[in-house]
Amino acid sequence: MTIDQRPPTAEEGPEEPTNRPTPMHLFRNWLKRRYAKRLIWLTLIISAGWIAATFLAVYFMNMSGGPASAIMSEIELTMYVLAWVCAPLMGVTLAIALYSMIGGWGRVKGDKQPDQDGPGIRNNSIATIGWAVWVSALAAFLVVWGLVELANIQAFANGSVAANQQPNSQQSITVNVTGQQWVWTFAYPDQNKVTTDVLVVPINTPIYFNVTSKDVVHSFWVVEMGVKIDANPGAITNTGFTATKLGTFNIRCAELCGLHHAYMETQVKVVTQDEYNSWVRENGGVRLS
């Protein structure tokens, strides 16, 4: 009896099995498993908790009166959007981690090895492709959103445009900001060089800042306006905002600058145009036309 030992050709090769389960069939079977249901519920609970925590964080953040400018409103919106779109990804990651920590896959006592490996999904094309597409889409969305919001905030701040060239129909106010250990000083060159340690600005008027320092690096942070920029010795940085809410808000230093860094703070008072004109006149300045 002669046995044909020739390697099979492509036409003569073994037939593909016809009873191999499809990836979707495997996925549906996975959803029926007890640990899968637990992971899904844990993911939903963590995601919902994270979204609720976002509202709570913004609530406490705004207890001081913000947002008080279009810049801060954009920052607040970005916080919401980033938290919401990232919640499912964070939820499923933490769900798997927590489930593993509490021994959800099964406990093995002593030196006994587990009878079988835990469930694996490396060979499930739906799971691997779905995860890659999901993460890639999320990353692309965050990049696009970040670039658009950065452009919007820059436009609202007018930080790269000279005060006399800003695209606003209303006249802007220039303020020279100087930081030094450990106080802020504000000078109004267009109002006869009025100088104060408390920033006073009129509502709905573009404010343009020339920021510098006399000693070390500080950071000029107008909290409720969403403005923060370094104050560097020997250099001038520019930013700005337009206040949209009356009231008194906080200015702090956001760069560690020495022993009393935590006490380097003052206020910005947003007033009406008439109140601002009166304040300038009382301090020997020129009324804003």
Partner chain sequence: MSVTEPLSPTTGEPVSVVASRNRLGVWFIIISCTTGSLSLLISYSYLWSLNVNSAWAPPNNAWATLWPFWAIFVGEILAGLAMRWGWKGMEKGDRGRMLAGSLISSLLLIAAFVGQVAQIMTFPFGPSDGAYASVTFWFALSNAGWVLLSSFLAFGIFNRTLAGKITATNASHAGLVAMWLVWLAGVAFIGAICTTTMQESPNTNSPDFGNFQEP
Second form
Amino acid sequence: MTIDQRPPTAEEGPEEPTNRPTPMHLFRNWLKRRYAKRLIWLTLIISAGWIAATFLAVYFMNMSGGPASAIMSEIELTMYVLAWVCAPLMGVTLAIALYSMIGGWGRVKGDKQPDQDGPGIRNNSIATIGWAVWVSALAAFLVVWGLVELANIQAFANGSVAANQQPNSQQSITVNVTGQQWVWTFAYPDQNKVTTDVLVVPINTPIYFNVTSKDVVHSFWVVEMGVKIDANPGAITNTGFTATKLGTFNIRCAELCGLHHAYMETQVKVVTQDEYNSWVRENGGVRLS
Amino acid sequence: MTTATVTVTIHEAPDVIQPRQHGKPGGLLRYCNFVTALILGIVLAALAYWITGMFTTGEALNANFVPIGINVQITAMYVGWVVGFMIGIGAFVGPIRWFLGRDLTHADAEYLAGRGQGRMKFWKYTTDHKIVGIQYLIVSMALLGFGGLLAMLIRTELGVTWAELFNPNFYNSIIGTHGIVMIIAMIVVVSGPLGNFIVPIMVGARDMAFPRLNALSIWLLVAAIPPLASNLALGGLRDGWTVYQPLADQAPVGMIGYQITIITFGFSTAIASVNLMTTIVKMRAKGMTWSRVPIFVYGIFASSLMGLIWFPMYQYSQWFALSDRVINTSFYVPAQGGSVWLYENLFWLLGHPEVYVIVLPGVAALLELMVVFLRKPLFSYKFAVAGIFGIVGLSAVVWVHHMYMTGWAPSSNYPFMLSTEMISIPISFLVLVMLGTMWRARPWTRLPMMAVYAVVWNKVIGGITGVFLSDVPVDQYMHGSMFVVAHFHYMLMGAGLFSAMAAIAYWFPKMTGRYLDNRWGSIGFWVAFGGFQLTFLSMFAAGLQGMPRRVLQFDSLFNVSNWISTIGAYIIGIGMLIFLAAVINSWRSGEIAPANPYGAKTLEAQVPTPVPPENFAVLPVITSDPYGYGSPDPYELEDEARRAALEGGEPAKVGAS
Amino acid sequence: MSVTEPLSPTTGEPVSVVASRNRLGVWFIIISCTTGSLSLLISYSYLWSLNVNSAWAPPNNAWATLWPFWAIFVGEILAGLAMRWGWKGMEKGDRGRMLAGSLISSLLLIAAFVGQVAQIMTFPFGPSDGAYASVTFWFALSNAGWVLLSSFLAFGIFNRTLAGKITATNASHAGLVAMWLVWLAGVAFIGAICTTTMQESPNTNSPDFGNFQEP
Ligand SMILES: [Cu+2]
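Could the form predicted in complex with its partner chain be shown next, to go alongside the form predicted alone?
The next block holds the full complex; its first chain is the one shown before.
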């Protein structure tokens, strides 16, 4: 928003210097301009389009059956929040550029250099300071939201739950994940070392993962759970999730690991507790604890 | 006008006491050119390969079970190539003459600058910054063409979802080669041609600060390319452009080509950066204070500064990788105490600032040229400078956002998320400068101006998706997926390459003396732009659906978006070919352009075209910044008057609040 | 700027203008080399702190002897000081001091190079003996490279003084080389301080490669 930039017409005459206009009055004056109204409309339309696009984005994310864990739900919520708070900024930016491009303020075609210069506006402290404050506030909000959500999903990965819910007293399961060119191996040390290449986990039970690699860097990505951690040779990394949805979901390798990286994928089967127990028994495991 | 009357004259050669002239002007460099460089490079490469072959046996294996012998031989071959090429082009003549005390005479310097050598000067160790600029333009266009061709192969493989066209080794190799070739091309595409050709004139200098280093930087770049390109013949570079360890240790010897290229290119970049920065700091015209420097110069300076500081990290990461291969050290061999996280940190310490190294010069060029087509002053010059240096400052502390999911230090994700999201603030400053300059202006719809709008769109998409990726929870889903690929193509190609095209179109008349054909240039540009949206918007969709990057086969869920991407990629290819044809055609027979085709106020627009050898007959003196467009805004004057009246009339009110 | 200041034969500018430009250029190169050497420091301290696969230490804990690092460092410091002493003399018109200073500097650098090579030959480990050995080799190798380059520069100054190219009014090249040599000693210092202060890794509990430790 800028201070009055239109010359007073002859009828209006020079403004009274002592008659100090309020900011609201200036704003209303500004709104009377043709371009002001159009810019506001454009901003609204573009922002709305962007918000609609975020629904499409999350629709894409859920096409293979997610969200299957609280972590994934938080990620999708965060997508919405980030997109929505950025929407006005995106709208304003594209609206001004678009309006200028389609000649809202006029334009000059052909190869003859324009003979008339634009207004010599070199600065506008309301615009610059306002913009800086707005963007900084936005960034601060994004940071705070991000930090809180990060703490949240880390807590979920550790099997605990958010502060406003009941603490989770269920038994947890530890799985040792080994990446190796180009297979995943899952070992269940608590269940008498059951080993499998398709992950099987019971629903609503916290699963912890210790992840390592026998050769190069892989990345353990349980797609619909929203969980990803690199499998590094010579180091153990940790993550975890609690499945909230029965079904079969995808595990992929998300770090280029050599020739057959593309085929380094497997599945996670989320089953009921009973099914899980019988699966463990069938595989020669004992529920130790 | 920015120039005032000028009284500074240079001392002509006869005024100055000359050292003794050894032989004809130019000395040994008279006999050095591209052909001798090629011959000597190939001879030395063969010699090094043969000699090391006598001392190494092919038996011994390194920690990753790769034979050491052939690694030593191939390394020696590449080193032989680079050294031989540089000897052949004449790069070592200068240091040796310095050692012997045979300093250059004025006549020598004139010869080195390529005076009176016709077209041959483009094939020699020529020091004139204008020649070097043209050489850079050709080299970067060749690199872009090569990388673009590889991109077409990649998209073809991904579009043909029902068959595997390439074997995995070749596919992974073209992915890696495409990546690193494009990165190198994008690093040089603005700073090289325009930084060398335009910046010295823009700041009012007669040449770069170190003309011989300027020649050294371009020829090092030329020497660096064949090792990289030849990797495809030597088993490939199959680990992506990031060549994460220890996977890269397993790769065939083609990987050595990558390492030698990065090491050589690192020297080239450092030298070019030192040269540009010294020129900008020390050789500005009289009166060109830091608040009168054109914004493009700031962009080049900031980009060079980041490259200078951070490139050595990348270079050293490749030195270590090479020594892991050749002398069996274990920097990145975990079984022997090395760490993959060490590699990732060293790599991304450059890897992230490099994004700004690529994007800043292009964006600064857009700021510089849009004022000319909008006929308005740059909006809030100080805000733009603050934005540029804010990016430089923050770029040093954001590299870990590439490593959120590596698990190297999970608690570091908190501070690095903070710093990464902070960087959107200085970037948004540059956006505001663009918007403020567009505000109430009547754009002149030439290609460079229209490209600004295209780049704003791409930057917005790239920026907002960047906000997603900077957020650790969202990145936990997106990391390593096609979403990331689409995002950085929006930044590097959408913002970087398209603004480079605009900048080259804008300065084309100055560099070649002819207009770039606006009609065909625009058609090519917009076709490529349209194809670009198709390709990468649908690639976002593939990433959201969960498609990992760098795969050649995938779930049928991702088929549709990949088909669309591939069609889009072909459209980009067609658009780029049209643009290239327009460039070549205009260069050969375009309409002759006047010295100042667009009515700009920067210095380079004030010198004649073609630019005379010394750039300025008399050195200019600067009295204002180059943005004096428009009459002073009448309404602003009115505001001033009103404010003055108010403050005069109601002093109590001001004091009370 | 004195009245009799000579002018650059190639550009016609006063040599002090060219000298200040060169000085800034050398500063920029030093910045670049500093971050390069920092990556060695990062590698050393990071691998030291990680002790991946318990393979930081060399076999039988045969660490490198420390005094050669410091001896080479002192040699480089002295080389830099000698060059500086000669340069200051030259600026006062004392050509003898310049010749002596640059010659001493060159010889010291050659000695440092020889010492560096001798150190590399006598390390009680090979480059493949664990992470400590790798980085220590690199400290030594990169220092050898730098010293070799620097001795070329120092000898060049000596030779140029002999050829009459370094004069009281145009001695800036000697000053630049002196500046560079101080930085060179800085690199050697990084190596010396790292190897002296960080030997045994603080991490005695690193996981075995490819396995999961039982808690
Ligand atoms: Cu993998």
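Rigid core here is just the name for the largest C-alpha set that superposes within 1.5 Å across the two forms. If you're wondering where the values come from, they're calculated on a predicted model, not measured in any experiment. Positions refer to the first chain, counted from 1.
Trainee: Checking Ala97 here: with the core superposed, does its CA move 2 Å or more between these two forms?
Mentor: Moves: yes, 2 Å or greater.
Trainee: After a rigid core superposition, would you say the CA of Gly130 moves by 2 angstroms or more between these two forms, or not?
Mentor: Yes, shifts by 2 Å or more.
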